[in-house]
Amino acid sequence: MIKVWGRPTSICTQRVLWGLAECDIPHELTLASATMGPNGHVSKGGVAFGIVDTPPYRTMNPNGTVPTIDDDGFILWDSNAILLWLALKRGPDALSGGDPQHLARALQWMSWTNEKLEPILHTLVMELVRLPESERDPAKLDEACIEISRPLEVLNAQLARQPFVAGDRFTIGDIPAGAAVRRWQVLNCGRHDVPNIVAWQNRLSERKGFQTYIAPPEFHLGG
């Protein structure tokens, strides 16, 4: 069984909890953060789930973050190496293929989520749901809204030329991708154009893992 430490709101623990559930790996979720807690984001008053601030946890992950997770005793914090280590590992068929070349261009287009989509998405998350009406940027989030135009029509044309963003299946790099995507919908924000978005999205949908901890719109509106 793998320990990961997180929490379900935090896009990056459900990047790994989705990679999980496709390898059919048991786990077991200790919640932690330093932001969030039952009650919502600290910035409202709440109080943070914790233990990543303590030295055992700052061990694990010097950067106080989440996800960590402990595989049998080898530690491993960031989601994006965390997904490529359960490709590698755990479930080269289920999350590569076996395939180089697919692995390749799934890590392009995981850099690419962090890089390019995400930096945005954040962005509309504060000011839709975390911080407190009173410290909302009615310009950021309007900014943001049309910002994210430009990465949404980058990622519907790659998937016009094919059915998953590394190929004609599905791989790690669909994972965070998929999941920065629903929490846009879940947010809507702005209409944009993306029909191969929508089709792919609908292709992930009917993924166990993304319909647990993608799908709910609980864990994108939580904060």
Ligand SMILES: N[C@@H](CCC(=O)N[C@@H](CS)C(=O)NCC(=O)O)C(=O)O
Contents of the next structure:
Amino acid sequence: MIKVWGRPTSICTQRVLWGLAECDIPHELTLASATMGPNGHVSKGGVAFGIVDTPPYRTMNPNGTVPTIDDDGFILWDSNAILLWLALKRGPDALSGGDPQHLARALQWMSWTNEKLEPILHTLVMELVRLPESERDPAKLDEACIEISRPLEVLNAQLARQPFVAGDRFTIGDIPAGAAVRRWQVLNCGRHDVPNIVAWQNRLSERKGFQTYIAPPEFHLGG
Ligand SMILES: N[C@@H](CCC(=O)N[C@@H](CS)C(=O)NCC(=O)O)C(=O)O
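Got the form predicted on its own; could you also share the form predicted in complex with the ligand?
The next block holds the full complex; its first chain is the one shown before.
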């Protein structure tokens, strides 16, 4: 049993819950967040789940972000680091690609997702879902809807060459990008012709972890 602190609407937490499902490891989730609670985002007057500002949590994760895990006393934060830990120590070999080259390529796409997709997605989710309407900025939304086409084209081209981001098999590299693209699909902002991404999402949607923690629209629209 691995302990996880996070929230189901956090894309970083979703990555970890999907990774745990890939490894078939049971977990115990403690709801934690400075920005979201049972009634949505704090900017709409909701009360946050909390915990992340307490001294015991800050000892585990000085950033006060989610997710954090406790794997039998081994405390770790940062979703991509947690996925790497799970793949190397707790998962089937295929999850880390099975060889160093494959693993390095998976990590490359995990960093790429953080750098190229997540900042735009953050704008989309804030402007479409989380901020109260009076605080939204339509110009920012329009810009993000257009801006996302560039990374989507890059990913679509990669997936024209191979079925998964790092090669011929599913790895941890598919998890951050797969969750991000699912969020973009649910937010339904702009039309883009990305058939290889659609085919890849269909492949991902056969996986239990994706079905449970990523596919449901409420995990992206909650807030
Ligand atoms: N690089 C970190 C980023 C952590 C992060 O910023 N998490 C977000 C949720 S995805 C967060 O804590 N948001 C504020 C909150 O919910 O309190 C990771 O991948 O875990």
